[in-house]
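Below you'll find only one chain, the form predicted on its own, shown as structure tokens.
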Amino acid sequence: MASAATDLYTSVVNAGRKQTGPRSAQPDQPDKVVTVEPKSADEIAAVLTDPERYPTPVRPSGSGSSTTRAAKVASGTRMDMTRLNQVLGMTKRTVTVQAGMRLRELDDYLAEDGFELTGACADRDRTIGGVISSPTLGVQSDPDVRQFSASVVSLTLINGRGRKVEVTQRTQDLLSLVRTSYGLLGVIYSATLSIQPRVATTMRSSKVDFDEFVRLLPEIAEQQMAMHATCYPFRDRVYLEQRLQDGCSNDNEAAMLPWRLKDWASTTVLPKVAEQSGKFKRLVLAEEVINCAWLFPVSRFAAALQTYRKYCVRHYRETRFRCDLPADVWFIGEDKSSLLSPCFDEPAFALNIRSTRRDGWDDFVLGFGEFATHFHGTPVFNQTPSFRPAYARRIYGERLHRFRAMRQKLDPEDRLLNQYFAEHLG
């Protein structure tokens, strides 16, 4: 690493700190999980500098959307960030918020003044800290914002030593490390995000079979469409949705579409139903939804998607397990804004499988992961269960090595490192 970068990182490690402490739900039980709910940056720092009261590892948590052990501790400290949910400031180009605020709340706040975020995430219940710290799936309207974390202008981080660090675009290398860092470089207290005037949009929708969808994939990738697809493998049915800005002329709208289909509609045609036992049922999500997401290179996704459909049919025939919710497909453009971006080297299609059925899910996901690696799929650490640590190190390569070295520099006592990341970072 260059000497200038080394000096930057040394200055970060040696930044000053204050110490005060929050209340903990279980302050004196080091063999169990202590839960704390900080309400200030100083309280976050106090937790990280008091390993006796708040045992290692310390893991920040928000909406609880992770489907792996990324945010979990068997014993240690769980830092619930959801009380840090205030807007701290706003300009015509940015908004500054605390990390525990949910996207849904921030979207509503900005809409009152006619603004919206430039980054997007399909799960609007996630917290700001969560969508900055890990990859997101969603229809992006800004071509420069491939992942939500790319919309971060600056942030305030409390590192593993309890020291406050201001990360800005002037320290671009450090900013790219903190984005998608899974809370391993420090706890995000607040972030400044880019915003834009609200733009009215229309969702254009259509229904195709799997073969036709596969034929459309090269054009979708070439035009880098703001596209979402919902796949029903047992029905041989795919519902496509494309976002268009309102006010386009008919000619311009037609030019934006990579294909011509007879049944394009101006509103969604996706039914509010789930798939079970070969029939559609009314979708009532009273149960918790579990999911598993992989990102595939554009050149390999067509084969991966067809294999996924065959795998679903074969697995159901052999085990009688099938996901009762459709799978989602998103086009994700190349994104180099963060070192651990899952689409750092090239654009990708994300395949996110979902279900409310837990009995049989683990075996299904394990088999899914086996063929996903065959097609060079990229796992994400908080949304992809059942992949081998050695595979992740091979896929992320030198970038993961650089991240690990930086993590050890900022958190030499491993305050933020739980067992899951100890296994996967090596």
Ligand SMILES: Cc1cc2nc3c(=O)[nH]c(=O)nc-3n(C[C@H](O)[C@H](O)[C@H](O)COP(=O)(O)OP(=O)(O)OC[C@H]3O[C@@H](n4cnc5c(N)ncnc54)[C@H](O)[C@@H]3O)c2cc1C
Second form
Amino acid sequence: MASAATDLYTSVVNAGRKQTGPRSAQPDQPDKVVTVEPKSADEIAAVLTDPERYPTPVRPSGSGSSTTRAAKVASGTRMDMTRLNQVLGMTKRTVTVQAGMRLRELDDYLAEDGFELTGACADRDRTIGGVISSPTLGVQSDPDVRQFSASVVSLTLINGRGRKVEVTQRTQDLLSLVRTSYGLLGVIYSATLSIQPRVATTMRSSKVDFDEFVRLLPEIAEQQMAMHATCYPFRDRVYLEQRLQDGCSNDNEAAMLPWRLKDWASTTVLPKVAEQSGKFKRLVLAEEVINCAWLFPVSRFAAALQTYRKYCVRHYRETRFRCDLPADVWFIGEDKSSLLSPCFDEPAFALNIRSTRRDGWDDFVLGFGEFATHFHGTPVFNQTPSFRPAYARRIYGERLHRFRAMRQKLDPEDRLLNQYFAEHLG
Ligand SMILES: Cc1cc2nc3c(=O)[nH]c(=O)nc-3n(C[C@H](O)[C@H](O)[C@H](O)COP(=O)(O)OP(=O)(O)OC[C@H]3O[C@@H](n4cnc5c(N)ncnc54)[C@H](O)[C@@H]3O)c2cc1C
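Can you return the structure of this protein in the form predicted in complex with the ligand rather than the form predicted on its own?
Starting with the chain above, the whole complex follows.
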């Protein structure tokens, strides 16, 4: 173990030399951060049990897409999980992988045998550990998998005391705690995920204005549609995208979006372009994009979306700032598979605003948060910058209380607790 621990000590990173994530909206100014890249479960345990060499807090990170300080440390240890990227086993129903594996690598591996994950994710650069540990909605083909983490059958966790814990469906309560636990109960070393034979799908898209989109919302919610929309508030334009399993692509199918939309076209390409100029101008790189997501109850979303549009216009008039990328909307069905699920009690629409412009972004996000709370929005801890901790405690209520109690039990020395979570979990 000692020599493994020596190998672990790959680098000491000083402030500014290396970023912990490419899309940080609120970067901490690190004093001294040790970055470690474990290559085995024992190495993870060695880090967690050696606070002298690997200072507290220890924060695991995947592809680093979180836009809050969830996976960041001002001083402490950053555990980069991406070297743990091996497939450990596969059956006809499951695949077991190390947590640092990228979805892209796993998708390709499964495709060779004609399989796919039941819970997919739109961005294939993410790591398995990251998408399990945070709310990640995907392009699911299994109606029971609302968030990626619901497709986890079992996993191996190294808790804050460096002990290996096998979490399986026999320990449902623990499994529900560990899904969407932001790396606060331990570091996920490996996960077993459900898979299925590949299903061919057809993408269909259409464009409507905001009023028409709002009119469609009840139907989308009622039919629990796998729907994604891209919203351009300044152009009063919404591109709708629906994924259908092959065999359901007939317009008369009940699962189809209406039918009243005359211009459905089969396409997989939506414009990833800047809105600012009003022209379809340029493609942007994922690394440049900052974002902020809130989830809204179905009953409030129509009003929230219209208010969002008005807010964009007013804010631009007053400050000349506007997001230069369109916002995303997804429908997410009720999901009780994890204790900190943001749609635990009811289905929700997620509204994710995005921009590459950073000057003025923080103020815009603050205002966005104000009206989001007015419409009973739910923040998520790694993708909603600038929400008030007291508000999150009210929204997550008793569940957050239970989570906090279990966190203290599994990590009594607070090895995994950074300043951000100390403030936001209370
Ligand atoms: C409604 C909604 C839908 C979303 N849908 C998508 C989507 O379709 N596609 C998409 O790409 N993103 C989506 N996101 C963003 C998503 O929340 C995550 O940002 C992303 O999936 C995290 O992956 P990552 O590898 O970048 O993890 P990181 O950002 O690196 O980490 C995320 C969290 O997980 C912890 N963590 C990372 N690895 C481990 C590990 N091995 N063990 C324990 N903890 C760990 C980190 O400490 C951190 O708290 C969505 C967010 C919301 C709110």
